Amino acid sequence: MRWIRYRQDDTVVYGILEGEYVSEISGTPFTQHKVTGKKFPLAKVKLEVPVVPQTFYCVGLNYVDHIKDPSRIPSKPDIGYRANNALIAHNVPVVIPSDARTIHYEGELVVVIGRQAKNISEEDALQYVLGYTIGNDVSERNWQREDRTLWRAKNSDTFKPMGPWIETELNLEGLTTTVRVNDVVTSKFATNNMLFGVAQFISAMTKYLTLYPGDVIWMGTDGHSPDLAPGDVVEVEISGIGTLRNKFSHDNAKPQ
């Protein structure tokens, strides 16, 4: 099943994607819900981010090829946080701040939590997952070195495209992540070739914190990005889910 969150007649609602049509739902994937009977062509609705998380978790250094310094390879799952202000939907432009110098993409699998989870074993962890979507962890590399908390480098407005929908029926084994810039493949890797997988992270995290329905966990990336410029179009495709597409544009505001 594919859950989408979309705007129709100035109202944001959830729906189920059935081919090229969206069946409207009363409620959410995380609560009681029912089909309203209304259907719309997918091409006629405006997609929003598939979920606005209560807490936005993000994994770093989870693929060996993305770690330039072998001494930094982690020995256990490690998690960070991102800010909701940075979230944008499929086909919404990423705005490059006027004083940014080096902008990169990071194509990532995103886990969407479906049930409250605390003290969960690895064996049971995937039962608490509603489904999966796609994220592009846009990063300004100079700021990443300069700012101790990564507040600009990772959390500037529009730096976290996510979508286009939530896929609930997905086998993590055998998935491939492909990133294209202006229709040219620039990165391709086995999505599940992680140092620590989804179940390991959920189990490790819930020893200390509670995961709630709608929380998201971005699972990190492999490979490296070319420098991006205004006008570039980045597509992150994960087999079995779909493609997240965003154009990069320039902020004409003068740097402060």
Second form
Number of protein chains: 2
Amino acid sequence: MRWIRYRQDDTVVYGILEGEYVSEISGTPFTQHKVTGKKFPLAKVKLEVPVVPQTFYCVGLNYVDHIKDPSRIPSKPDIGYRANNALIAHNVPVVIPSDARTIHYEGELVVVIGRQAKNISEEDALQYVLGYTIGNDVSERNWQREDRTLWRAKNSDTFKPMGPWIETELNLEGLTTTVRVNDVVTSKFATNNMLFGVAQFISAMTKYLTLYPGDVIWMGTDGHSPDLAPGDVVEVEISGIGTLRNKFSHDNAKPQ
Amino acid sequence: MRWIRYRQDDTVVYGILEGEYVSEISGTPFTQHKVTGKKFPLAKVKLEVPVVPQTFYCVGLNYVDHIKDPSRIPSKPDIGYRANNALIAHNVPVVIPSDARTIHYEGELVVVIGRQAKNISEEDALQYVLGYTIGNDVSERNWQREDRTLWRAKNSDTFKPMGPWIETELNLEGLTTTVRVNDVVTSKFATNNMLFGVAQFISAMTKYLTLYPGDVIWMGTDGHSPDLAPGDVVEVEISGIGTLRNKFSHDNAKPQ
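Switching forms now, from the form predicted alone to the form predicted in complex with a further copy of the same chain, please provide the structure.
Up next: the whole complex, starting with the chain shown before.
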């Protein structure tokens, strides 16, 4: 099943995507809900990020080929964070700050938590997952190297595209992540070729913290991005989920 | 004015604290609101954290005496993050994980953002602040040193006490932060003796990101904590705001 979140006049609602049509629901995937009976063509609704998490988790380093310095390959599943201010939906432009120099994409599998979870075994972990979506962990590499934290390198406004929807039926084995820039394939990797998998992370994390419905875990990326420029269109496709598409644009804002 | 957030039967509501009484309001400090006319004694209401932020910012290193290695003194205001799962209210116990070894407090001034802010000058920055509360950035020092991220060192469940309320009338000059363990003063410092102040952080951050109503910025701590043990009661007092009090306890949970 595919959950989508979209804007309807002035409110944001959830729906179930069936083919090219959206069935509106009342409630959310994380609470009681029912189909209202209203249907809309997908092409007519404005997609929002599929969820705004209470806590936004992100693995960072989780694929060997992405890590240039072998001494930095993690020995255990230490989770990191990203920031909600940076989230944007499918088809919303990524705005490159005027002083950014080296902008890269990172195509990532995103886990959406469905039920409250604490002290969960690896064996039981996937029962706490509602479904999966796609993230693009946009990064400015100079700030990533030079700043004390990842705040503007990874969390400048619009640097976290997520979507287009949540797919609840997904076998993690055999998936492929494909990234295209302006329709040319620039990265392709086995989505599940992770150092530490989804179940391992959920089990390790919930030894110390409670995961809540709607929390997201971005699972990291493989390979390397070319340098991106304003005008580029980046598509991150994960087989079985769909394609997250965002254009990169100049920052035309005038500082006050 | 003091905003408090508290549980009333099954719902969480805001009120205005006047002396020892709470005037209930409908709405929130961040939206339209009005006094309902209901009043309760402060002693009878169960306090909640004064806000659950969309993004939880934390400076980390911001006072010279807290930084043991002078080469780590920051040269610019790079903001960091903490995680909502870890938030607890005034008087709620901090639960020390069974394998934690060195637990410290960090008493911090917390800025609560009142209005959406982007590209704000230092001169205008404080106009975007609703008020101030108090945070205790509880830390496990071995995990902080050894893990790749601060996830369990700083963000284990219950590691982020915040409260007791939001004070809107506060002159940042001349404030003192005092920390007591079991009624003995163990830290005392000038709250505003920061490397980078509130206005500097808001201006620097909003060059790249949008601050939203309810976002919080924890401003860092000075000095050093003694090692804490189960049974200790830690009080963080900031003059003009109040006192945040939390007992530290054993973890008695049985893993599943």
